[in-house]
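Okay, so here's just one chain, in structure tokens, the form predicted alone.
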Amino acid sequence: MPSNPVLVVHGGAWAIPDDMVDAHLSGVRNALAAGWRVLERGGSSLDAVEEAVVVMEDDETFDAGRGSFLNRDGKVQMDALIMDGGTLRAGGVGCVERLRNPVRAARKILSESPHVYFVAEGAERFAAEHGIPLCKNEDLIIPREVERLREYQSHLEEHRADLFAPTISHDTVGAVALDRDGNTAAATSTGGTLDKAPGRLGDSSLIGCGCYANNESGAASTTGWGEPIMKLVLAKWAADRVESGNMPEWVAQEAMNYLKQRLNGHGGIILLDATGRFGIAHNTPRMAWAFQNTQAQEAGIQRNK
């Protein structure tokens, strides 16, 4: 029996300036036209959610793509990884430097390597013999970012502290996605934090950590501070919530709950089931979010409660 579609993204979760709210709603709204025209057309869960990240990518609203943070070394370092619910291929890239869209990286991993996962020069060397142009670094970096490491830089000690704080910017994307088959499908891409050590990897890239999908259970894509979501492998752990049959609106809620007991983290999450039910949640200031089925559409920079 046919399924009826729905498309959920994000655009990160942290204390949203008021002044950066009208970007961050259009970029999600953006993504999420993007995706539902894969959908509408009857194409695959896949599709739509690599299509949708790849706007958000190509926003320099987002940390993502171009415009993401930059390392400790002033570059951009990048990963992303999608995955196919009904088969549960994934392909991811890690500390990518010389991809415009390491979603499409991930993508190609995905659909025609044996391998899940490549990272730095490895992961750019597939993409370029898979057809995926490289740029170079300097290509990826925008006045704004060399201005805020510098800035932040500038005052090491006293940022040291705050450097997870939910007023710094969390702006991973990321979408999940039914589609008429049934099958579902994540995706997450992330520049990762602020002056990070080179080489670090977040949770974002990570299968079950910042991204999962499996038509037993649920899609799910995280945002937020990388380090307590990776070790309560989240994503999955919210999943698994909804396989027993709890209802994803709840099990979003009780994540960022167990998020912020267990470790006292912060972030978002969506998450979304094969019957197309779906929640969102976060416990930082706010996030920002859009969603469409066949009934209705709405975008939002959802206020925490």
Ligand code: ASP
Given for the second form:
Amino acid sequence: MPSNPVLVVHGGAWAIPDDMVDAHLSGVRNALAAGWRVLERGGSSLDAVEEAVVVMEDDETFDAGRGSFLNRDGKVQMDALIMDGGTLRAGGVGCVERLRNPVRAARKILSESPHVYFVAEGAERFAAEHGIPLCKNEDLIIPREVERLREYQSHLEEHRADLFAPTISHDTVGAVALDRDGNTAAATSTGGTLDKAPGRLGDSSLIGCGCYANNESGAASTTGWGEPIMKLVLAKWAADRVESGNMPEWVAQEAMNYLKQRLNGHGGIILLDATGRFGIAHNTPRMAWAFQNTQAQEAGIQRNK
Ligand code: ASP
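Same protein, different state: after the form predicted alone, show the form predicted together with ligand ASP.
Every chain and every other molecule in the complex is listed next, the one we just looked at coming first.
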């Protein structure tokens, strides 16, 4: 069914400090512009979410691609998922260390593999065999993150008490889109949580947790403390409620309430249905988001609060 295209992107939900607001806003705006270029010329929602996420993976502001948080060993270890709401095909990578753009590898898995997930070296090998150049892990590490990890590890006891406070940075990136053919898609990419144990997989690359898309229900991308989000299979939880006829705007807020009430979790969600209605919600002080449809374009740092 022909539709008016829609794109919604996010760049994490947490207490984004004042001096980082501009970088977050320009990051989500650039991602929006890249994804919208695809939709505007009649391209697919899948291409649009991929291009939007690549821009944020390349932007060191965010916890994705270069500039990601470091794990306990001082390495970047990333997860990503992309999903097509028309066919339900999906591609995910987990714990990859040598890919500048994990979402590109996820897209190759979706398009060129009968499987859904590849992890660690196997994912990198798959990417290389499909024409994606590998980088060194050091190429993804920036001084800001070396310092952040050093500071964190030197105050471990203090941080442990406050480990899951909403002030802990959550700069995962994601996008959901509807294209002219009426197809939805979603993508999410992350470096995960700061000082995570090597091999820890978060919610972002898990189907239905950090990302989900189904034309019959909704397309969602989440960010936040991953363990509660995955226990609630939150992206699918939200999509199911859209399928029952509820407005995405209301469902997105309900998802955040549920996350808080059920597991004291925190984060943010973007949610879109196949008619182009969408919701953006977070239970953290701020969330970086942007949307565009044929009537309007907007970016912000606070919503539904
Ligand atoms: N959800 C991500 C994770 O737990 C982190 C984030 O959104 O910042 O890996």
